[in-house]
Amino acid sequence: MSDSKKFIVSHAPFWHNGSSVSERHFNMIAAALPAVLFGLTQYGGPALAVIAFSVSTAMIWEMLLSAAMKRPQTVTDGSAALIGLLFAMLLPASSPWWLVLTGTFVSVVVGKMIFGGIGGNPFHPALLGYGILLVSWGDYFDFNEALRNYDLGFDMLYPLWSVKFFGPDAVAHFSAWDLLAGQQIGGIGATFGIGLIAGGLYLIARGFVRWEIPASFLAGVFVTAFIFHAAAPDRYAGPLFHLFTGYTLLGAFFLAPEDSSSPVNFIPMLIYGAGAGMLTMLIRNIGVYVDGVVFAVILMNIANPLIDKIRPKAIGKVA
C-alpha cells in the first residue's frame, strides 16, 4: 500500500541563496545599535553594565541548558546575544543586576530553550522575558522614578506617563523632533527614534526583515491614535507623539517581525501588525499599563498561529 502522506521533493543538489541564521542574528544587532550607543552616551556607566550583563548571561544561560540538555552548543549563531541586547534595550538604565539577571534567564531558558530552540519559540523570548518581570516587578519598570538622578537636559516627566495621567497638554513642549532625537527618558535602547528608523529600513533593505508588519503596525498605531485624539484632543495625544514615543519604534522594527511568533504570509502579517498596533493604543489609552507594546505583541503571538491560517481564495477555485 502506497504512503499518502509521504513528502516528495525534487532531488539534489539544491539551491542555497546564501543567507543564515547567523547572518540575520548579527545584521540585527548592528541594526540596532545606533539606538544603543545612544543610550550609553545618555545614560553612561549604568547603561553599559545593563547591556554587557544582558547579553553575556543571555549567551551562559544558553550554553548552560543546551549543556544541561545535552543538545548541540548553537551560542555562536549570535540567537541569545541578540535576545540580552533587546531584552536590555527595554529596561532603564539603572536596572538591578538581580532584575537582568532573572529576565535574561526567562527570556532564553523559558522563552526559547523549553520549547526547542530557534524557531519553536511561540513568543518573542525577550519580551516574554520582560512582561514577566513587568508584572511582578513593575516599580522598577516607572522610568520617571528610576531615572530620576540622572541629568539628561530636559524635563524628566516621562512622556507616555503624563499622558496617561495629566493629559497631553502635559507633554506639549515634546516635538515629534525631539522625540526622535531622543529627547525623552525610557529603556536604553528604545529612545533615539531616528537610529531605530534607520535600523530597521538597513534590515528590511537587506531583506532581514519584510516590511509588511513595521508598516502596518506603525500604520496601526496611527490610526487608532488618530481617533482617539479626534474623539477627545484633550484626554489623549496625536497620532506622531505615539509613533515616536515609548517603545513604538523598537516594536515595530526588532520586536514585531520576530521569525517564529510572527506570520510567513502577506494578509496575515498585515492584519498582524495593524492588530498589534491597536492593541498598543487600547493599552495605552484604557489599560492600566502606561505602554502597550510589550503586551500587544505578546497578545499577537499568542493570535499568531490562527492568522497565519488566513488565505485568500484562489482566482477561479470553486471550493
The other form holds:
Amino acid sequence: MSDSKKFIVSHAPFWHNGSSVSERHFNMIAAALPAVLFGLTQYGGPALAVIAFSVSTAMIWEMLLSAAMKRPQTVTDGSAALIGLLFAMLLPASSPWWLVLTGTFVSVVVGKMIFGGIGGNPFHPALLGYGILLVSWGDYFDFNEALRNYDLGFDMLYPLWSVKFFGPDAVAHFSAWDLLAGQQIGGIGATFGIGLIAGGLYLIARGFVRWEIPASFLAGVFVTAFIFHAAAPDRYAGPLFHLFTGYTLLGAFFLAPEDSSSPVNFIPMLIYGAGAGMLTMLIRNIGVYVDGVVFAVILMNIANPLIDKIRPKAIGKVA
Amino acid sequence: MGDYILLAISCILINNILLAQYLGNCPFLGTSKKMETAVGMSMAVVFVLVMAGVITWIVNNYILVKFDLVYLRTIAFILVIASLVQFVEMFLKKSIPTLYAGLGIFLPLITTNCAVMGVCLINVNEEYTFVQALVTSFSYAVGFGLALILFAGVRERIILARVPRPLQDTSIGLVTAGVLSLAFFAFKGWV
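Could the form predicted together with the partner chain be shown next, to go alongside the form predicted alone?
Below is the whole assembly, all chains and molecules, this chain first.
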C-alpha cells in the first residue's frame, strides 16, 4: 500500500459507515460466543449462572457508577457486558456468587469507571478483577479442586498444574488436537481453542483487533517455551502444549489487544505482544503461579505508555 | 557472579523497594506526574542510595561494631544520608538548575526517604558482605527507578482521562500504585 493514497480525501458530504463503539463491543461478544457456548455445554447450569451473573452485575455496576458520577449512561455501549463476559470466561464454573460479584465490582468500578470510563482505563478491567481475586482467594482458582464434581470423560487435572508439579511426562497424553478441541479443564470460556481462534480471526478480519498483538503474543509464548523446552526437555513442556492450554489463546485474541491499554503503533504493538508472551512463559515456568497470562498482560499494560513512545517521526519535522 | 545476578534480580523485581516492601512512597507519588522529574528523581536516588549503602556499610562495620557503638546506628546513618543529599542538592543546583527546580521539595526529602534508610538497614540486618551491599544498594535503586518510571508513564496518561473529581490526582495515583504492586506479584518465586 502506498502511503500517498492515505492522503486522498474526497469532497463532502460524507456518509457515516455505521461503525461505533457499541458495534465494536457487540462484535467482540459475538466472537467470544463459540468458546462460551462450548463451555456451557461442558459445565452446564453452573457455568450459565456464572456468566449471566457476571454480565448482569458488571452492567449494574456501570449503571450505578454512571449515576453516581452524574455522567451520561454508557451501559448500552456493551463495554460493561464485554468486561463481564470476559471476566466470566476466566473463572471456573463452580465460582460462588460473591466471588463473581466482587470480581465484577473490581473490574468495572476500580478497573474502568474511576479511571474515567471507556477509553481511559490503563489496564484491562477484567484482568484487574481476576488478578485481585487470584491474590485474595487463590483457593477458588484451583481448577482441580473447583471442578472435582465433574467428569467429562477426559483427564480431569488442570494441564498447567500437572506440568508445573509433575513435569511434562504427566501431560504427555494430551495431544495438541485434543487440547484445541477443548479436552481439558479450565476457565469456562478458555478451553475451546478452535472457537477462540475462530473468534479471534473474525475480529482480525473485521479490523476490531490488529493482527500484530495476537501474532507477536503467540510468537513470544512459542519461542520462549521452545527455548525452555530445548534447554531442559525433562522439566519444561513443549511450545505447542503451552500455546493451547490455560488462557494463552484467550489472552492473545481477547485480553491483550484491549483498546485503551494496548499500543497503537506498529513496532510498539510487536514489543507489547512479544513481551506479554515471554512474561507468560517465565511466570509459568519459574514463577509460583500456575498460569501467567493475567499478570503478564497487566505488566505489559503498565509498560504500554513507555513502549508507545516509540513512534514514527512526524512528517516534515527536522531532527 | 551468578549469585550476584540473582541477588540483583531479587532486589529489582521480587523485593522491589517500592512495590513489594512499600518503602519510599512519598517521592513515588510526588515526582511521578511528569516523566522528566521521575527520571531525575530516579537518577538522584541511584546516586544517593549507592553512596549511602557503601558508606553506611563501612561506618557500621569499621566504626560502630568495632567500638561497640551499635546503639548509635540510626543516628549515624541519618547523618551520612543527610550529608550525601546535601551534596547532591548543591551539585544539581549548580549544574542542572531545571532538574533542581523540577524536583523541588522532593530532593531534600530524600534525606527522609525511607527507601534509602531502609536499604541501609536491610544491608546491615542481612549481614551482607561489602560487594553484596554494593549490589543490593544499586539494584534496589534501579528497582525504585523502574517502578517510578513505569508509574510516571501510566500517570501521564491518567492525567488526560476524565477521572471523577473526588478521585483526581493523588487518589487515583494511589489506586494505580496498588495495581502496579499487584502486577509485581507476578515475579514471586522467580529466584
